[in-house]
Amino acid sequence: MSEKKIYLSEAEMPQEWYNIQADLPAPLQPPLNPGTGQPIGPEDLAPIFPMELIKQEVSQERWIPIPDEIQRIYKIWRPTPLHRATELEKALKTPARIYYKNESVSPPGSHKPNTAVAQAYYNKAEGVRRIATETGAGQWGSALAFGTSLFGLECKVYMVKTSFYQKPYRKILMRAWGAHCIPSPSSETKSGQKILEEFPDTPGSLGMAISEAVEDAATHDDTKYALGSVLNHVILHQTITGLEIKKQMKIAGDSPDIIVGCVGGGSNFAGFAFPYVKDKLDGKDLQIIGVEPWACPSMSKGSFRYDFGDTAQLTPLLKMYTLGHSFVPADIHAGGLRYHGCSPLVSLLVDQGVIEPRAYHQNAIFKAALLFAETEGIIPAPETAHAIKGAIDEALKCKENNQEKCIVIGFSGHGHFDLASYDAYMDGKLKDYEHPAEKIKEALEKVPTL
């Protein structure tokens, strides 16, 4: 192959988002009402997120149009381009075939666009005034305060404090977009309050700051919640990455051999990955690969169970790889993947054995990030990094065995204002963090027993 990138025309872009509930291999089991125990309705989210969103959450069909307006705003950076890794290819001397899908290139510098721009405007068509979210590292609080700019819309994002700090300049991005940035656990909320009550000194959670979220949108009327991963609807957005993936590779003439993706909820990784599992299932020797912190192993070390989404117990129950909803993960830098649940979706298809989860520290993922970024010239963002480094262990195995496999890698996002983690990497001072065991099962005592 002769190109480095591969393009399609914006008329090649994806016109509907591929429901992976029309193909799963086992029935997702339903959001619980905490009180009830029973599968909770429509009427019980209306409060919180727009009727549309609530049918996309529950819907069985495998294709949902995506409508003209938001394909026109889509077309501000998509289709994204899926590029060859050739010079990492190289430096690796292994004889598998790397690309990357690069979603770093929205306006933003992330995936979570995707969805974003989604919510926005269907919040934006029931009449909503006002969004509150959270965010980790402050990729979904940029999107989400991005697709908000482009519908007139206020919003108001929870930021886990500990990135609140370590990352500045997402924060000052929300606030070029015209969002409200406060640091969480915060004094605004009641279930901030308790929070710092009890912990005062806490860096925060991405289980705390949905919890800040979805109570500011539950006791304002002109307000709904917006979340950036997890969620059924919010990973159905996403795969317009994986679809565009299909017709890339199409142009390449190659086809994936391995998948690899970074899993903190799950959205980055299910959206370019789903639109693959149906091959799998139906037959396809695919090796799917989701990668996560060895500081927050949801996937690696939790339980699959039911569970809250949040820390002070305000979301429905979600059956799910689980740490506990009152597990409190480290400060590594990779903040998006500090959250202690993961995508019921994803998880159900790690329990059927389709999808592979990997865990590594921080000072392994920095050390492929820089790799990365010396061959193929893009600092990735932390997160990202834990899904290069699961491809570049891959594309060793093949350099040992010889075998000319085909790796690609989901590009979440940019670095560039994760400077700072890397210059604390460069100079010796990050450690890595294994979260013990005992403390896993002391969080893990404390989830909801059904």
Second form
2 protein chains.
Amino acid sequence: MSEKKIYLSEAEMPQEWYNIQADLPAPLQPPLNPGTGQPIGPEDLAPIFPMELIKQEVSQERWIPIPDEIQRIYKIWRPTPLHRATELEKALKTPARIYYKNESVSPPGSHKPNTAVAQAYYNKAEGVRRIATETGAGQWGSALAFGTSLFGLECKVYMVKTSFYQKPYRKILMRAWGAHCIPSPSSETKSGQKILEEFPDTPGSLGMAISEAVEDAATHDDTKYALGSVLNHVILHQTITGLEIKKQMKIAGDSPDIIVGCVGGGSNFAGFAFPYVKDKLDGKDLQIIGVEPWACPSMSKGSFRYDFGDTAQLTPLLKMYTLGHSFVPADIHAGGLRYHGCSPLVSLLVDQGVIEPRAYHQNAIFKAALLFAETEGIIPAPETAHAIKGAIDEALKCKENNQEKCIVIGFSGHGHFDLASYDAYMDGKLKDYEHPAEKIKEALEKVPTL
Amino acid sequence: MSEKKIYLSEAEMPQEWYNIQADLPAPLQPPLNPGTGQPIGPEDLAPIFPMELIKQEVSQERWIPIPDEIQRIYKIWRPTPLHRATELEKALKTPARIYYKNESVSPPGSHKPNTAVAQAYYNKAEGVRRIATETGAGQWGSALAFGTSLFGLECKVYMVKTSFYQKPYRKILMRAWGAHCIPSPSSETKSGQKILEEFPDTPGSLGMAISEAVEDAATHDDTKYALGSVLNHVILHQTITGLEIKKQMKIAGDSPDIIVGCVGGGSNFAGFAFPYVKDKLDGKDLQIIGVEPWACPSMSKGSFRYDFGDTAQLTPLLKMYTLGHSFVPADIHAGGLRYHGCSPLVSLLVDQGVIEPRAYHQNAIFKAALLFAETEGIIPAPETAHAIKGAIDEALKCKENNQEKCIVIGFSGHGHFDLASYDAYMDGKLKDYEHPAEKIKEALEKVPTL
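Since we've got the form predicted on its own here, give me the form predicted in complex with a further copy of the same chain too.
What follows is the whole complex; the chain from before opens it.
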């Protein structure tokens, strides 16, 4: 009998990250200075990011070595297992082979520490004392708290208000790792104050929280900003997952026909898919599916154009699929997917037809999540459940067409801190929000034209 | 560099459990029928347990094969990793080598599914339709819910009232796996009703919850009872952890001088320690430390005698260290250690001087837990934190005496569902309860004399 879980030894852990900028099928448009409309340079980013991360942001090198110190910390939980979802396959009666890359085994419970640890390391190395960030559901905030705790840095987290109250345990987790977490919008920043004046009852959004964290970093000399997704260097750090999967699939003697992950800012998805994007560009027959919520369908219904990364228009303009920086998504429970935009790298590959977007309602994704929990045992994060729903649909297609395809799920995190949303689902209290066409139209009208 | 985590392949997973009854240094006293004072036989237990578990309870065979179906389910998360606690060692500046066996990687997050899955399997095999059980902090209840979900059985959980409200996420977890969980004492059983009449404001206790679950099983034809600790067959199933550690230590080229685990009913501790008890009895120089809370110090301050396993005196009499079946411990956050008694097998080995008991206050254990979280990254369950505190104290002794000892911790579970207790600790709101000498004296006076 083959093994249900495929492990790599620590010695087999990849020692370089993969930088897809070396292999793109079309040129990546640079971020622009909103004042001048000109591409921004390293000096524009220096107030908020350490120089090594700025270099990674624009690097064209295909392989970037992972410093020893980061590798040492990664080994607290990495390499992560690749599981064969035998019990789920049986329940679905599908001829498909389903695997899932289990990033939930990290101490914060998601893929996020892959970049949190790296960012904490590079900040520490350049003498930064304190990091400010935002978080949606809290996966990123708790991962950064974990990373800064290991490197002895202070950490301030602006957490989207609706998640701050929906997910109380994640903020205790951040506190246990020494971080200071407050609900956003807050009265502690000018952008927060301005939003609260205009919309005192707003549930908050990632766009708002980013504004606050960027402002915090820009206005404190000892503080830099850290972003948990969207940017190129974040995606770079996440590629360790896809690189591990490739080694693990080789051990399994298998190769994916379909890979499916959830997309918020896009870094989980990119980290897991990009090493395979290269193969697809080289001719491999492969379906790469990015799943998002119908309540926040940036790839499916957004516009591919320059827009701000945040609500208060403090960030550079990024060329990406966007619903408009003023778009505030309904407060679905997959807080990590409530972002108006999508990583420029992922957006480019959606535009090029390499990545196929798909959107689901939240009751459907919780149904899929419970089936996964009852068969494979692990309770998925609501974000991760989007990928599972995508995989289940593909596996059922395989059953219908009697196709023995190999499907790989990016299992980005567990739902231990999202159980209140499971309770609400089981109580029949979750809303499936209509596709927000009108709100998107309005928000897109506010996007600056260049 | 040696690996930080030592894995076994699934093929290396032990295929037999170890039964210490074959190797005891003194005879184990049998359970007695409280009515007759005579040893109970299989027929006395048949109404509440399936026959295969009753056979295991009294078996003298040293090795008992693990059925294939159980092995298949175990492989969802087993074998579990043995970690070298390099980061903790560094923080302590100790010459000791510290390892921890990480049972928190199971889907319910603790060692409990090792027996939950086995018990669900044997019940299913004998045609049982429904299982009733009790749970303290909820680790056992959620593990049984996980096990019964995989085998398609119904599950009813009586959860100690104080934990039911302190740890809301664990009951959602049980619900997600299809179990029905209610606070105990409840009005749904006669024993619950009687306790509520006498003590309407009781925080509940494991002893009370056991009474309710046993009554439920005894009064429903299609229902059996499952216990998550204390009994011989439960301990048998847990020995897979200690057997794995032995293989992993061989790979590490190391061997423990000290092993330390937390003791509630005793099954976590026994499962991890008993394969090493055999070595100690055979002459190996080894310290085996069982850690319990000062608020419920059965091994340290209890009496080694026959007593009931539950409050309502429904169970057979067990020869064990007990604080008296009517003892209700203070509502410390380590709910899984709030039990008046201790497994007869562990008790015998404490009495024989093979196992060394130790007791700590809860603020000290949370301090140790946070140090562990800040260094090794994982947030321990409050129960597990007792073992960590014990290990840290031993590692600091090694530092003082410049001894390079090898210490192995039984890391029984994570604290993801116990974060409210961390919040209370960090707020300075946790009480350190005095050693309850008077309450113990009173409760011991109510223990029947034979």
